[in-house]
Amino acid sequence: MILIQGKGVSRGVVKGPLYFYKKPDTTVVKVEGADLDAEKSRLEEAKKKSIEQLEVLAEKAREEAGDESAILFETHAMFVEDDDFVECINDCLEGENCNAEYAVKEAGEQFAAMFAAMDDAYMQARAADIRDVSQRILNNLMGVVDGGIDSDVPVVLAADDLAPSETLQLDKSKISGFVLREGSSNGHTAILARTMGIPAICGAGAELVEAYQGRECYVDGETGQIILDPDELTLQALRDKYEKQQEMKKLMETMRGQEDVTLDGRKIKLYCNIGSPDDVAAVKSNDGQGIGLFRSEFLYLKSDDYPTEDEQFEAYKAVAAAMEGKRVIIRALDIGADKQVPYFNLQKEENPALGVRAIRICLNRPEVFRTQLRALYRASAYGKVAIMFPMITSVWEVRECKRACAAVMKELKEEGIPFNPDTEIGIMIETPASVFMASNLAKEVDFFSVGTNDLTQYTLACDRQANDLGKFFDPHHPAVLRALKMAADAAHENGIWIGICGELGADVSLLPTFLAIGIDELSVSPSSVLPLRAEIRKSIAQLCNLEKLEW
C-alpha cells in the first residue's frame, strides 16, 4: 500500500485512475521548406475534427439550454469551412511554403483584425468567435486534448498546481477528483472543487511522482489522504466511508424546498458562488437561493484579448434569465494577485496582493471598466442583477464606481437600450480598511459582502496561496472574526444587509457565531447548501452566542 498524506480541501471519497495535467504547449513556429500535400492533408484532418467536436457541442448545449445555445457552437463550425477563410489559410501555405499550424495562425489573426475593424457591432464580436476557431484547428493540428483530459472515463487529476485559466479551459465531466502537489485550501482549484462536489486535496508535496500515472487511486478529500494499492482494511474503511457519504446526500435530499429559517424564525438567505454560467446547473440542482458571488474575471481568464460588451452581456444575461428573478450577484473585474491575464500587460509586482488588482485596475481602465458596466446593465433587464465591486478601501473609490455606473446608465438610457435603473450595488468587505470604514461605506451602497479569504490573508498577514502557513493561516482567528461583526454592526445601523461569500460562509461549526453576529445572506459552493441548511433549520438564533470572538 502507497499512503502519501497531504491536506484535505474538499470532501468525500472517491476512486479512479491518476491522471497527470500537462499544459499544452500551442506555441506556433513557422516551419519554411514544407511537404505542402503533406500539410494540406493535415489541415483537412483538423478542420474534419474541429467541425466533428463542434457538432457535439452544439447538440450538448442545445440538449441542457436549449436551440439559442447551440447555435454559437453551429456558427463557430460554419466558419471552419468558410470559403474566404480557407482560401486565405491555402493562400499562406502556398504563398509562404510553410507548415498549417503558421497559415492557420496568420489567417485567424488577419480575419480577427478585419471584423474588429468593422464599425457594426455584431460584425466586431466576430472577432472573437474567428479567434475561437482558430485555436480549435491549431489545437487539433498540435496534438491538444480539448478540455486537457484524454481519458473516456473519469479521472483523479493530479498537478503541480493548476493556474485559474488552466481550471477554466478542463473538461469537468472528466474529473472525479483533484490531487496537487502544491496549492492551498483557498487556491482555485480547491474552489473549484468544493464548486463540483467533488473530493480534493492539496499540498501532496514530492511523493505524487508521474510514476503513479494511470494506477488506480483513491482520494479521501477529509483526511487529505492519497491511496495506491489499498490493503483490505484501509479499503473496507474506504468503502464504509463512501457508503455513509451517500447516506448523508440522501438525507440531504430531504432539505430540498426547505426554508432557510432556524427553530426560532430567524431566516437567513443561503446563496452560491459561481464561476461561469456552467455553474448555474449545480446551484439549481443543490436549490440555492440565488448567486451571493458570481466571478466575472472567468471571461477574462478564458479569452486571449478583451471580452466584448457583447460576448460579457450574453454571459451575464444567461445567467441572470436562468435563475428566474433570484438574485444574482455579479462581481466586477477582479484580476492581479494570483489572477494574471496576459494581455492585460500587466506590470511584474513584488507584492502583487497589495498592488494593482481588482477594482484598482478598473479605475486606472476606464474604458475596460465601462466595457463591462454596460454588459451588466444590460443583463440588468433579463433578472434580479446586482453588480458588487471588489477591493474597495476608500469611499471615494465607491463613489468613483458610482460615478462610472451613472455615465452607463445615462449612455443606454439616450440609446434607447432596456436595463434596471433600480439595479443594487454592493462592495466587498475583504480588507482591514474597509471594516474601519464600514460606517462611512454602508452609507453609499446596499449592501455588503464578506471575502473572508483575503480579509483573513490582510488581516493576518498570511498569503492566502501558502501552502506551509498552516495553523498560522487562522479564518477562526477572533480578529478575523471582530472585524466580520463590526462590518455587520455598521451595515445594520445603516439599514443595509450583510452577506458572505468566502469560503468560510460554508464552515457549519461558525454558523452559530454568524447567526450571532447578524450575517443575513451565506453565498457557498453548491454543494454546501442542503447540508448548510439543515444546520440551520435546527438552530436557534436566540441561543447563539460570540464566544468565538473572545480569546
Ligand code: PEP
Contents of the next structure:
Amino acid sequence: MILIQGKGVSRGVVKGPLYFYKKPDTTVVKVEGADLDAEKSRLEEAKKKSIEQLEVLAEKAREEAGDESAILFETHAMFVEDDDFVECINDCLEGENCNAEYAVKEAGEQFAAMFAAMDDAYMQARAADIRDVSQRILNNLMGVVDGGIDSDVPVVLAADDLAPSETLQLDKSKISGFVLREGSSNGHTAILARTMGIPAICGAGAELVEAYQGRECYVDGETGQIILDPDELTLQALRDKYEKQQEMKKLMETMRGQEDVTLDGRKIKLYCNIGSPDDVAAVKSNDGQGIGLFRSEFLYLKSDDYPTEDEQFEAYKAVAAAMEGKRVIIRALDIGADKQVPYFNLQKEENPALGVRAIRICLNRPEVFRTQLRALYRASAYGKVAIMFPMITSVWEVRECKRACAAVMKELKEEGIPFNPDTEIGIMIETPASVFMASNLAKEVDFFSVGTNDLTQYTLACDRQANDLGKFFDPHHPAVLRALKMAADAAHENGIWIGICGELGADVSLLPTFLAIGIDELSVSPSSVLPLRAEIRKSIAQLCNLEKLEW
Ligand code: PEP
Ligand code: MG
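What about the form predicted in complex with this ligand, after the form predicted on its own?
Full assembly next; the chain just shown is listed first.
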C-alpha cells in the first residue's frame, strides 16, 4: 500500500486513475521549407476534427439550453470552412512555404484584426469568435486535448498546482478528484473544487510521482490521504466512509425546503457561491436561497479575450432569471493576485496580493468597468441582481464606484434599455482598512459581505496561497473574529445587513460565533448548504455568546 499524506481541502471519498496534468504548449513557431502536401492534409484533418467537435458541442448546447445556445457553435463550425478564411490560410501556407500551425495563426490574427476594426459593435465582437475558432484548429493541429484530459473515464487529476484559469478550462465531467503537490486551502483552485463538489487534496508534496500515472488511486478529501494499492483493512474503511457519505447525503435531503431558522426563531440567510452560470444547477439542487457571491472574474479567466458586454449580460441574465426573484449578488471583476488573465497585460508585481487587483483594476480601467456595469444593470431587469465591489479600503473608492453606476444607469435610460434603478450595492469587507472604516462605509451601501479568505490573509499577514504557514494561518484567530464583530456592529448600527462569503462561512464549528455576532447571511459552496441548515435548525441563538472566545 502507498499512502501519501496531504491536506484535505474539499471533502469526499473517490477513486479513479491518476492522471498527471500537462500544461498544453501552444506556442506557434514558424517552420519554413515545410512539405506543403503534408501540411495541407494535416490542416484538412484538423479542420475536420474541429467541425466534429463543434457539432458535438452544438448538440449538447441544444439539449441543455435550447436552439439559441447551439447557434454559436454552429456559426463557429461554418467559419472553419469559410472560403475567405480558408483561402487566407492557404495563401500563407503556399506564399511562405511554412507549417500549417503558423498559417492558421496568421490567418486567424488577420481576420480577428479585420473584425475588430469594423464600426459595428456586433461585428467587432466577432473578433473573439474568430480567435476561438483558429485556436480550436491550432489545438487539433498540435494535439492539445479539448478540456485538457485525454481519458474516457473520470480521473483523479494530479498536478504541481493549478492556476484558477487552468482549473476553469478543464472538463469537469472527467474529474473525480484533484490532488496537488502544492496549493492551499484558500487558493482559488481549492475554492473551485468545493464549489463543484469535487474532493481535493493539496500539499501532497514530492511523493506524488509521475510514475503513478494511470494507477488506480483513492482520495479522501477529509483526511488528505491519497492511497494506492490499499490493504484489505484500509479498503474496507474507505468503502465504509464512502457509504456513510452517501447515507449522509440522503439524510441531508430532508433539509430541502426547510427554513433557515434557529430553534428560537433567529433567521439566517443561506446563499451560495458560484463561478459560472453552470453552477446554478447545484445551487438549486442544494436548495440555496440565493447567490451571495458570483465570482464574475471567472468569466474573464475562461476567456481568451475581454468578454463583451453582450456575453457578460447573457451570463448574468441567465443566473438572475434562473434564480427566479431570489437575490443574486454579482461581484465586480476581482482580477489580479492569483487570478491572472494574460490579455489584461498586468504589470508583474513583487507582491501581487498587495498590488493592483480587484477594485483597483476596475477604477484604473474605466472602460472595462463600464462594460461590466452595463451588463450587470441590463441583467438587473431579469431578476433580483445586487452588485458588490471587492477589496475596498476607502470611502472614496465606493463613491467612485457609485458614480460609475450612476453614469451607466443614465446611459441605459437614454438608450431606452430596461434596468432596475434600485439595484442594491454592497461591498466586501476583506481588508483591515474596511473594518476600521466600517461605520463610514456602511453609510454608503446596502450591505456588507465579509471575504474571510482575504481578511484572514491581510489581518494575519499570511499569504493565502502558501501551503507551509501551518498554524500561523488561522482563520479562527481572535483578530479575525473581532474584525467580523466590528464590521457587524457597524453594519447593524447603520441599518444594513452583513453576510460572510469567504470559506469560513461554511465552518460549522463557528456557527455559534456567527449567531452571537449577529451575522445575517452565510454564502457557501452549494454542497455546504444542507449540512449548515441542519446545524442552524438545531441551534439556539440566544444561548450563543462570545464569552468562550479568547478575545
Ligand atoms: C474572500 O476573500 O474571502 C472572497 C470571498 O473572495 P475571493 O476568495 O474570491 O478572493
Ligand atoms: Mg477576496
